[in-house]
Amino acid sequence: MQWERPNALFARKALTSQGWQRDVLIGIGSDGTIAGIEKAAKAPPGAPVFDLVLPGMANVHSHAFQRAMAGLTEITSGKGRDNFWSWRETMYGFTRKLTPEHIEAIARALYIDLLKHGYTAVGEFHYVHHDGNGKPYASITELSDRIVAGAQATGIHLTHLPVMYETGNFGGAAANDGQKRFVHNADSYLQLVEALVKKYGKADGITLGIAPHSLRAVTPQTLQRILEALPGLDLADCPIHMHIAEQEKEVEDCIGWSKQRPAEWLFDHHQVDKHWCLIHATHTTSDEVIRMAKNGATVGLCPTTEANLGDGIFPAEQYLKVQGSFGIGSDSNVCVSPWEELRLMEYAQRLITRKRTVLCSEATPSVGRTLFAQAAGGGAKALGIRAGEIAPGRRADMMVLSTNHALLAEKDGDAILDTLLFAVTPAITDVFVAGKRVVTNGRHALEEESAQQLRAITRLC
């Protein structure tokens, strides 16, 4: 599917790298970059014209299939038991009966709505590799292809993530039935990733990288040989994501198998850098966090995932103050909005202080601006693209928005995100990535054609 993308863009308003400007003129480049930014300018012929321009938001973790079961775990087993690991079982269940087709299908629709919210790019933690009895399929790339496939045909950047899983605990235990669709070994697994890079490698709007499961789902040994293997694969500055210490049952179980907790052990055993994306790290220690921060990892924080799961609360207040790096995930995709994330995140750090405007600092007071700017711009590195900020040379993924709601109209500076992000629903009439206008005028070309995919699958699973 082709898209426009034109010469340049005019903003009445814009948040730019060098903060807010107005009488912006934002010059797209044939790459897709961003080519130049002129400020106080006039809006040439046949430009659009725009409000208000905003960077696109990053997702830096999602498991797309998962957006098809949204709303079939909320009913009670009535045992009072319900948790994570029950929740587990009813995805495990939900998963069996999805095909190829649904889970591309799954996927566009996904993407689609990700993009309508302000999502520019999207990494796709995928785990599902085989057939629903645990058989490889006759090409050992067919899910991942049904999720490139459902990310070219929207327009969204793909940061794709095949999944290592192995065991089904700490200690090499087997995995369960439940599991068997996800499961390789290192062969299998690198057999996977080489295949990715031969047919993806190259390709526009897809950047690869690897994900480890968990230290609960992959051995010591494999793990190893995976981020060995990485240089002879052409990966050797890959995005990495793993889930680190998202339940408190983790936690106690590799300190059973280790002596030591998840986050510990990671960082005693491999370098984590700025390639790595930690995911949830809920249950981490004063230490833990300021070494994530030290060494340059990105934590990927889903919080409306995380609170639907009953996981936890990140310590996010610390975080920062160390000059942590995060972004932000839709994962199980209950919840398609970055804007109700970034909300989430603050909120939860309000009720747990008891105290308000938690997640700011001195040299920047607006929450607004605080998390926006840097979900955006940590995002964009945990994903390996340059993105994240409107400024010459980044990849022009832009949002945006309409300022017509009357708490908006009058609006400047840092109050506009902070009204977007505690006060009104956000009007999100068009969005671009890589320079090409996927949404306009707040639809997608294919949005309908999903939807009626979407609920024809529901109907089946």
Given for the second form:
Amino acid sequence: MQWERPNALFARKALTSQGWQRDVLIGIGSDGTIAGIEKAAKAPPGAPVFDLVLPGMANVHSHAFQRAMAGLTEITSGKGRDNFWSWRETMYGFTRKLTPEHIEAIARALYIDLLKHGYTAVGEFHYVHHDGNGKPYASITELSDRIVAGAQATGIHLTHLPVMYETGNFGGAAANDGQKRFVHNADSYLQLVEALVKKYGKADGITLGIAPHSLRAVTPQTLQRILEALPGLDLADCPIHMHIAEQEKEVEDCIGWSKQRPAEWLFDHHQVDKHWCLIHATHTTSDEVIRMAKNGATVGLCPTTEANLGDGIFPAEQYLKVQGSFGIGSDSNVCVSPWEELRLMEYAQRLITRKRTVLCSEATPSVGRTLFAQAAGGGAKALGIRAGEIAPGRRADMMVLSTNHALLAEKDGDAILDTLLFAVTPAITDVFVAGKRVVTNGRHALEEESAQQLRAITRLC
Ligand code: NGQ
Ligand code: ZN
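Please show me the structure of the same protein in the form predicted in complex with N-carbamimidoyl-L-glutamic acid, now that we have looked at it in the form predicted on its own.
To see the whole picture, the full complex is given below, headed by that same chain.
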């Protein structure tokens, strides 16, 4: 796909690393980064002119294939209490049916939707590796290649996170039948990662990381071995993502196994630092929250999926008070809008604390500004990309919004973000990824074709 790539764009209002600015000319270098920012500028001839420009949002956690089952698990099984674990069984059943072609088509359609809602990068926590019978494909990278192809067709930046999955629960329990498409041993996993580094290590638009699925699904020995292997694979600085404490049962099982809670166990056994992104740190104690914030890890929060699956609520108020860094993820992809994730993040806090304006501070009193800026910055860090802010040297990942809505037209500064987050449906008109204009006037070039394919897949579900 050939994308238009202007040398500069002009914004009447933009949120830059220096705060809100008016009449800004944002220069874009040939390397896809922001070359310079000129305030109180004039729009040069030929440069696109926009009313409102914001940094692109990072989506730190996606399982793309689950997009195709969105809306199909909201019905009771009638067998008692439906919960996360019963949903997971349904999801496994669904996973069995998917071919490589399906996986690529679903990813492509999803990534177009993500772009159209303002996400410019996605962390794909990719764990379906083998065929429906658990048999490895002829090429170890078959399904990773499908995800990469899906992302590259759309222009979204992909942080590809191949998942290590080997056990069914803590203590080395065997993986069950539903999990056999996911399973690698340490050797085969490292082969996969090595092959991916060879293929995509230097590719444009791709960052490689790793993802030990969870402490439930990876043994301590394997985790140790994989982490030790990273420098030799040229991945010493790569993002490391892991599901950490999503369900209470998971925490109880971990205590049964190790006498420690999952986050506690991880901190005591590994040097968890800024490379780490802890997905669903839902059930964490005050101590764990402080340790996460102190060691510079990012927490990957997926508020709509966590609500959808009945997980619980992350102690976000406490975590933000100790300057913890977070990103947001669409996870099961029931929701593709960063705005909805951030809104729910604040509303969950209001509902449990019975207060208002919880996730903000004296320094940044606006909830919209606090959540948007922190999720963009923390998310970019977790995806291993220099993005998340409109600043020279950062990637030119940006979203353009319409200010036509009566509630937006006259607003300035953080009130814009508060209105977008709480009061109107944000209308994203254009999206730039590394300077390439991948959404133009609300449209992605492949959207109709991709939607047709996704539609055909839903007929099989
Ligand atoms: C996943 N999803 O990997 O897709 C998981 C379910 C598991 C979420 N955790 C599987 N939301 O955690 O075992
Ligand atoms: Zn997940």
